[in-house]
Amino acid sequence: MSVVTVQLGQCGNQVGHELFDVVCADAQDGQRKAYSTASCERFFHQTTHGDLVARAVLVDMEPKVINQSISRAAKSGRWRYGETSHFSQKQGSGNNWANGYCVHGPRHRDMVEELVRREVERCDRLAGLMAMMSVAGGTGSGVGTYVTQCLRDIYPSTFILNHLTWPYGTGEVIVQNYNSVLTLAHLYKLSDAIMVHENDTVHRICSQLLNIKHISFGDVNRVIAHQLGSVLQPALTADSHGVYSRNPLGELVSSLACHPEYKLLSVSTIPQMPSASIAYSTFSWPGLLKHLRQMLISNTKMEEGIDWQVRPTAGSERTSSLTAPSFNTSLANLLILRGKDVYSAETGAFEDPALYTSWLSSQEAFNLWKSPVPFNKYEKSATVVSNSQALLRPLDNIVGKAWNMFASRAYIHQYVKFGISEEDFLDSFTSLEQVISSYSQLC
């Protein structure tokens, strides 16, 4: 079953490049026919003459990085988009979500919808759709969410994945907090689930863990890549019977996505190091898992800084996580090991009582894959995608900001030219109180 992505916006278009880029150079990694094969089928189809093309559609409302994408596809000669699976315009979005949303987005839908229905027509079996965009900007998040709408409406039974790329907390867009909480209240309404990497905690694991002096954005969109293809590649779940799994969207949201109120799914991948210093590691599951659910419940994305001091507790004694530093309670955990010796490993760890809400055992909100294939060098990693009060205070963060300027009125008339009221505003921010209570309330 293959998996259909809409790259949306400046963000999403280079996240998605190097995405197939670290998928198809995986694949292609060694000989390993059964993996490979599933790993293309996913993500890619191929021409008479062999050649890869990604099952991509490329949306964005200025030419420029289209452009680059397609062509260091092409030059890297292992794979490419479509000759005809993108679509762009000659002026942006001004970083505002009123202007993608209520004028870009409608006007191009017909072209935009026939590109993704050409691609899902290319598909023998659909796995499910996964727009990529980011939610400060106005094209990524504007024409973003109105695609996803579009999706919905056309492919109301098929999972949708939204994969988000949270700005910086000290700000690249004045108006970032508007745009981030309409996008994500709207998303919540359409979406299966919404994958999210904060650009701030992924800069840090550039810095602290690969050691890069001068972080650029191709850095930060290749960590990001890396976490999301150990999730999204080939793996065997609990009920595939030693074939690699076919419809990865689907399992993912059924494994992790349980409760419509419940939709944020935050990622974390250990090891992660410099290239050169691969060789020159090794690693064993136990001292890797152990690291791993430290950072699950401690909420520390990287193995530098874990806190140690954090222990589960009783529902009745745990703390709201708004407050002080406290125990990340999960609602649902997926554990993906990849690499040698994978069925040695032992996971019961994952599987404590303590570390879940009560009202789901722990054998309900637990679920395991693994793969005996090493992913992107490393010999052994594991990667945990939890639906849990991480994202809880980053979101508190958006909304708050948000809110202290909606309540001087700044920048209002911005939207408002564009036909976004402030009772959209209003609504936005209540659905969004609601989804903070709701993760607060996890116990």
The other form holds:
Amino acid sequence: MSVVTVQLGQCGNQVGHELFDVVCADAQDGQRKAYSTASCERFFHQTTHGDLVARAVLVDMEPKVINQSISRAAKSGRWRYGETSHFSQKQGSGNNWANGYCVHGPRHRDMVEELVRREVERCDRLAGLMAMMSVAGGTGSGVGTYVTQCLRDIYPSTFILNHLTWPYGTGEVIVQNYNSVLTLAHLYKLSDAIMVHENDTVHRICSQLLNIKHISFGDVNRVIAHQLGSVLQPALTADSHGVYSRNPLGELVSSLACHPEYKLLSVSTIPQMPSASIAYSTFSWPGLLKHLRQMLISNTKMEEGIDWQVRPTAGSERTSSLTAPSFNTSLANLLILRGKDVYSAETGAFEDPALYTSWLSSQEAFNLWKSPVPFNKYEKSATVVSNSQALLRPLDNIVGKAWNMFASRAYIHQYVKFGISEEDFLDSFTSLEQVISSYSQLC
Amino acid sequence: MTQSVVVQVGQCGNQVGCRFWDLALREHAHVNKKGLYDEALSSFFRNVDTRKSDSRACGVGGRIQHLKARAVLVDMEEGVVNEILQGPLREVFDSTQLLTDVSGSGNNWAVGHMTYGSAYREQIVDKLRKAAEHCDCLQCFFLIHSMGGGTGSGLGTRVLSLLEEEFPEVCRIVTSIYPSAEDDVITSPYNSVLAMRELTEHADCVLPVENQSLVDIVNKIKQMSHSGKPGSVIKRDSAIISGRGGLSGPEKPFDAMNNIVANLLLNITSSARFEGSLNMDLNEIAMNLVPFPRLHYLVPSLTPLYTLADVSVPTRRLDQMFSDAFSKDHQLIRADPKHSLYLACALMVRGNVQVSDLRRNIERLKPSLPFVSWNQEGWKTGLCSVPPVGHSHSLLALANNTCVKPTFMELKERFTKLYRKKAHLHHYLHVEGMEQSFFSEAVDSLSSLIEEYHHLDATKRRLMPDAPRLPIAR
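Could you please show the structure of the form predicted in complex with the partner chain, as a counterpart to the form predicted on its own just displayed?
What follows is the whole complex; the chain from before opens it.
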């Protein structure tokens, strides 16, 4: 069952390219045939000559990044993008969400829909759509939101997963908080689930775990691709009856995003280390799972610097404080184990009701996928996709900063120029305050 | 890829413009080894086959035939433009791009703006339109002019309002050379203040440059290269003031200063022309740096000013580049942004610099830079992988900072000194279409601009509380 990916804007196209690279290499890495076949079917379409062509549509309002992604893919020799699967314009969206959403989106709607339609028709069975974008700029955020809206209209019963990259807190784009607020508020109504990676967090992984001295965006993107790949590569699920699941997005969404107020998903992976060190390391499931569980409940994304003091508290004692470091309550978790001896792994600790909110039983809240095939060179690896309070503080920061800026009406004239009003801003703020409130009260 | 058109008006505008085209050709020659007319070149140049009778432009991808600059050159005297046409850049412009007259504007804004503005309106619009039609996707007009004289200041601002009228969708970025206090044109305060009003109302962004700052920078570089300290030899052709290696011959007096401004324009457009891991397009500059429509004066600073001949570039050297961008010696107007309030700041980095270097330096410098309360992390960043010629990396910082206030206040004072006595006023009022109200309205506009900056400055010391958040029913 195939996933069609829509890569939007510079970030979406750069990360998307790394993702296809990772899954292709992993699939072809001398793996077992069933896994390889399932993975290739999921992400690629095979031409009559045996070339692997990514099931992807590349969209950007300026051509440089798309051209680069296409040529790098072709140079890899292992896979490529479809010749006509991209759409670009000459002039970008100027970091302006309104320009993306109100002007570029509608203007190019037909072209983009056509490209997606062609990819979808090439699939024997469509598992779902994944839109990849950043929230800080203009195209990924604005055009990405508009495209998601169109896809929701055309494919009402298809699963749509939005993968978002949140920018560095200290700023990549000055109006990033406005763009983020507008995007998140709109996507919340349209998307089935919103999976988030934060540049700050991934940067720390690169510097502290991977020991990269001069971190480039390529490094950051590769970590994101690794984590995303570990979620989306074939796995055996409870419902898949002994074969690789044919409905990965559907199962992901139904396990994790069961309530419309709670759609934000975060990802943690263990282990993560410089590739040169992998050969010298040994892993055990108990060790990995113990660390991963603590990473989850203390809301750390790395296996270094974990706060072992944080413990699950009984429901009545839980505080919903945004400032004090506290226990990260989960709504639902999906644990994915890949590699050697995966059937012997003991996952009981993740089923502890103390981890979860009281209104779901831990059987409903916890889900487990397994694959006996090692992923991306790690003999054993575990990933948890979590619908929890992990993104609460970052989200609150974004909304807080955007609100402060809005209070002085700075930059608003730039957005109004393209067709949105102060009312639209207020609506978006209201929606997100509601989301923040819901997550804060999770206990 | 988008295109930009450069409109150079007046003596100063054309001299700076000339340096810009020279350096642009040099930069592209350095990068473009195959002689193909690529997207990057097309942003500033057309490729024309002059052997064909209709001289139609050739599309991207073919070999370079004849490059023609996307430019319109306007001057009410012939001297400068003629010199360009006799110099090595003569092939780059064709006669349809030029507009000249003979008698000049006599350092009189009104003559430039009103007399010539009306007389040549049709022709100017026509030439601008032609230049625009040659573009596939026109993104930006760059206007280069000086504020103190008559043509650049008066006719230049008239051209600016024509650009707004005829091409409202296209961004207008204006590089304005402000006169120093010791300027030898007595009426330069009048011309500057009258022009300021036009800039405030019709430009999207203004990059103010002060002659005195350019002089200081040039002197600093000359001092460096003559100091004779071991290890302080400047690498050939790397100084920001050096035009050598370009097309023109021996350097003329203002060349060094004009080169700095030309470099400014090259660097601002680098991320739009060349690839990088975090692109910054021209429309993103206005979007991120202009929080309120009238406050669009962006103080530029360029580093490094030169590269030393000893080649290795340890990280500390890179960090020094970032620190220098905020020092008052590197600003292109005489101002100290570190002691005023930042509304927003853009850092455009070129060369082999990674995002981690960028982040590290922002973290390091942030505590010492006062930002307005609602924009504490007001950084817009761009990474372009292609460095400028002669350097391994470079940084252009554009700051929307209240440090422009003293510059404007000084300008207003010099204006008032003359205006109080009604000195030289009759030269202006004699011009048809010019009235005294222009003066009073212009100085009012300047005063209210100063007031707006003052207002923001006042928030600097105060700890502004966060705005109370929207309450949600629980």
